[in-house]
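Just the one chain here, laid out as structure tokens, in the form predicted alone.
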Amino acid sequence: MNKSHEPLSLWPDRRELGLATDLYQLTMMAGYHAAGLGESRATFELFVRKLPNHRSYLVFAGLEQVIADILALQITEEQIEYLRRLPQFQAIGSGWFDSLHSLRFQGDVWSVAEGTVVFAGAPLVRVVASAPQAQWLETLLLASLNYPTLVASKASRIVAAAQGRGVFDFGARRGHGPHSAFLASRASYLAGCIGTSHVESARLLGIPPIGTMAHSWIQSFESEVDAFQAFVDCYGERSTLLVDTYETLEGVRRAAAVEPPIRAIRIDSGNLLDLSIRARSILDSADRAQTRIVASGDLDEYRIADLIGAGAPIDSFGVGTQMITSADAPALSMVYKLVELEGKGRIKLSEGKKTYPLAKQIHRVRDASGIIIKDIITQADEQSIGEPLLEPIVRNGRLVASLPTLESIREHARSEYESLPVSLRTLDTEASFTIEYSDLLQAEARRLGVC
């Protein structure tokens, strides 16, 4: 029987994410040091391979989480003693585990813009240091900036089909793990949301919190007309109660009664187009032509399209599941990519996963309304004509760029989606857009055999 012990929490401390990445990035580290390439300068590109199916873009997303814990990592004490123990390391030399006392990333980091609407092969972030400082950052990249760009690319979708109306995050309790529902709060919002029901990240991040009630507020009363009175008795015209515990029809017209009169009802089963266009007659008929319609209950954009399209006079819409889970691709093939050793190109020639030579950048090419044409992708200081879309972020291991605001990353985020060729922006389109590589970039995949 095992012996009793306290309870181990598993939310990471920011101090201790050194190890917080695959064994086989340490094991590489350290084969990096016993062979002599300790101090080789390598450049690693992380990119999408391809779009999950009906993605025609990707809304980039998690940059600003993934700088701060990288300027804060190091490896404990207790970390090293832990790898010193592995059997994987018995034949490393002592002096590995003793340089990992004042391992920082000293390297630099170059990347696009939270909330750039972003295409598959295009080179995201590029990581230049070391080979086993670049090696160290594969894992904690990668899981950072996967997830929130996975979720901010649905939430693009869902309040692009809701065509104006509020679309509220409701994803907390539906996510995998705790964790997911401070990235996915933030990464819905960023995409266009109005609000979360998640408070901490409310108050972490400055987005509006959004509530209303759960059925068991209803249940715990002797009748629903109890129950609403004592709920507008707490919190007055900003009320909005929810409306299908038992009938949902007659629990509208319950709510059309109280007063003061609320700010809305939320429908939350049922059939929603149905329930709100004899909702709506019901509110308007009680002179409640002020109370909004809140819907919810497994939305996602084509449930929210239809709704809008058969002329639903739902006001705003509450999506849990399949957005903080982007139930329908829920996900991405990102990569982390070896593309130059010392100067030197490298790739990759494994079937269906070659990769492009050298440090890159993205020239975004746009018409004369903005509209995105084209994205081309140099070496990275060759010229070329658009807009270069992969900043400086860490220089030798410090910020050298201005973060910007959350709400400023929100304008962009819908600046960019409105750049969008309409084509793209179709719920069902497949992946269309025209990146073209250099000729430079072309002839040197070409020598190293890629082609």
Given for the second form:
There are 2 protein chains.
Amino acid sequence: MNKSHEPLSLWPDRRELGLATDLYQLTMMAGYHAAGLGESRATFELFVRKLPNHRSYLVFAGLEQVIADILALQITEEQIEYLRRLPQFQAIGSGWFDSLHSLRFQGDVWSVAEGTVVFAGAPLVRVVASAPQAQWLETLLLASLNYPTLVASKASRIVAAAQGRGVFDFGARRGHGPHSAFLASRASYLAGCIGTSHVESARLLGIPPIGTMAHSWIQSFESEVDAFQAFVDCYGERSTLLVDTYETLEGVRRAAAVEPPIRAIRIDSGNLLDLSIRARSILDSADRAQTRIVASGDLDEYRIADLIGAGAPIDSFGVGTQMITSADAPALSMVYKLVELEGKGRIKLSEGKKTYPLAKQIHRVRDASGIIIKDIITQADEQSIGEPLLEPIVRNGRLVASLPTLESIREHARSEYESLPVSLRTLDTEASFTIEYSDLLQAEARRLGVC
Amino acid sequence: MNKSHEPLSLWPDRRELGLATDLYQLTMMAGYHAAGLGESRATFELFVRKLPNHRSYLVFAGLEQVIADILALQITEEQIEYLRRLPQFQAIGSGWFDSLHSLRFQGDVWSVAEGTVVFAGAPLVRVVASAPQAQWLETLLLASLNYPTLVASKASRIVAAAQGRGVFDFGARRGHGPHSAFLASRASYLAGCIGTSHVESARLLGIPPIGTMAHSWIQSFESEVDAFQAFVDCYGERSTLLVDTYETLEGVRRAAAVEPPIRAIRIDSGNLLDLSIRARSILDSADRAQTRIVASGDLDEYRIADLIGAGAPIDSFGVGTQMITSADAPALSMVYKLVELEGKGRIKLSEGKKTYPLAKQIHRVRDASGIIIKDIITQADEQSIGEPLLEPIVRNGRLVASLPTLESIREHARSEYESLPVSLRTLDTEASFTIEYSDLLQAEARRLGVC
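I would like to compare: after the form predicted alone, may I see the structure of the form predicted together with another copy of the chain?
So here's everything in the complex, that chain up top.
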């Protein structure tokens, strides 16, 4: 049992994502093939069943990544050999395994744009493909959209609470595995953060990388003064000095005395309101009015709102754990459901999990000033007032949309936030958003027995 | 702003993980170099500051992955060019950038074994390396250990609550990004789950893959009866049929009538206690005593304990969202702190975040029957009663330990759970575990001013 082996990284190559899926997708794929449904045209829709606690809207995010992965999705020779050997598949004929060699996604994907504010019950992504291909995408699609949407939604609240002060993503170490930090840097930036501490995300995405120093830097020198000076000798006026390693206000005094004057100090513990007020006063008295105050340490939208409400002279916030884990709402009930097969509506009646039949469209209705009034869900091709939100991204397995840059998604997210009714923008809202289903859709749902 | 571009996958190659770190690690690395501390021997320790809510112990997990990644860690040419262009590094001489080409981790890593039950305040990993190299690992180490430990700890509770009934990992779609599912499959399996729905994890790790069918399978046929029959035609006695798509008990009756008799039914919604009792009765009356009942649908340890306590005849549980996100405790306050530099103890006094100086060891003290009594934290080389838990894994950048197989880690985790005092095994424990610091360690801490 204890024989030695090379340590396994468990960081697969992208080419191996074709089996990053639930087994039942493959079981069903083989089953559709055997049952003669392998070419049946299926429409699946992805939506959020219910908003998580403490959320009155979501910011949709993660589309670009999953589109890139879907376009490259395949199953390798080695993976096919593994499947052939599984006891589950012993009765499956060799034809199905052979067909996996050339399996690529050849269907259509429609989607809401990233950065759009969205609500429970509305279809965010629509996949039209052969039943097996549509099934194949399910797990990857959900895993790739669930989390960025969760983080972008949390970040949007945090950025709003900061009222124009900068918010940095400091979460990399607390994410659910090292990969989540990549997704979170992007999702939090598109929702309004102004930078990330995660260097590789910053590099790949063109996000401003942000960083100060850790306590270990201070601890590595004989005194705090030596540590500050050594850092400033390197980084000059760009320096941000961490002042709370030993005694915070003493640290502030030392940071205020350093030459040249530094860009900022960072306070990472203690009573941030009290300490920031005293720090501001020390800095101002030392002719350091230009030196900014950065706060960090388990911050979230509520603590930031409280600090700003109480007049804390904090210029920017580094937010880690609470944002990267969306700690007060760490899961999103995003699902992917069959709604149409060969042109006929499909439903499900499971308790608390009913779904509406047929391919759909969201029509967003706004008032004259652009504020969102309601979403009307219609059949896909139905005429309606309001702007349709689902647009074609992939057709027959090829990208047909011009994907926006991250900067333009960020700009879109900002304008979307501003178009929310004020009642949905408060941190602890009881207000809920109106989603209507068109008469045609309701009639079809009733006809099929959805109450 | 809207110019078209190829969609970015944001799934980096393993060779690019060298910058999957916080910017301040690099800032400090360059700073140590400039300040003449580039070769200073530093000891960092990784520990959990405080147990999360609802946890009385943790199951340590994730070591093998991070060791594999550390051994391969490097910084690519392209990444170095990116750093050279960052405004932050404008004053840094070219020598430091040049040195990054050959940067590899050449230090030592000591660690507790995976599967070991651990507590707040005790050092779980010790890194001894040059200050810059030790700093370089911080973010990756925390991101790689935090999450698997969180999931293994949650899974351990869920498995305990199931009292010997099987628990499957069904979480892939709800993880924080598609990569987290790999880590979670492994962490939940080592903590006692009996399989995972995630095929690629199963393939890479040798975990049993598990799967049934989705509602979409049922919806794809003209009737539930047709759907059941088509599946059984493929998978025969191995079939597990999902019975709650339309009307659950009617679904059970239909599943009970299928030939050949099937392995199991799955109920995914509704009142699981009531439905499982009625389903059992229907199955038994139909001469289907061998057909098992699998339950799923937002389960966690509390719901499982309640179901079993109330006598629900459920044979196994599929657990998704709550386990893969560790939803009631989605973050772990795992930190990595400098404790020694060039043989001298280092401390930090930040409010609520004090650390003990010097390289340390955990000595675990057990009673005659093997039950854990307490952990004594000592200086690294201090003699003490109890079994030392930190063992050398990497020396001078090379693997020196024989890493256990996943099966033997799982066996170790089981025996560890059984060695917990009963007071720590209840789901809602108020009991806490005793960690003692040796006299020598306390004296040194006092000498350096840690209260």
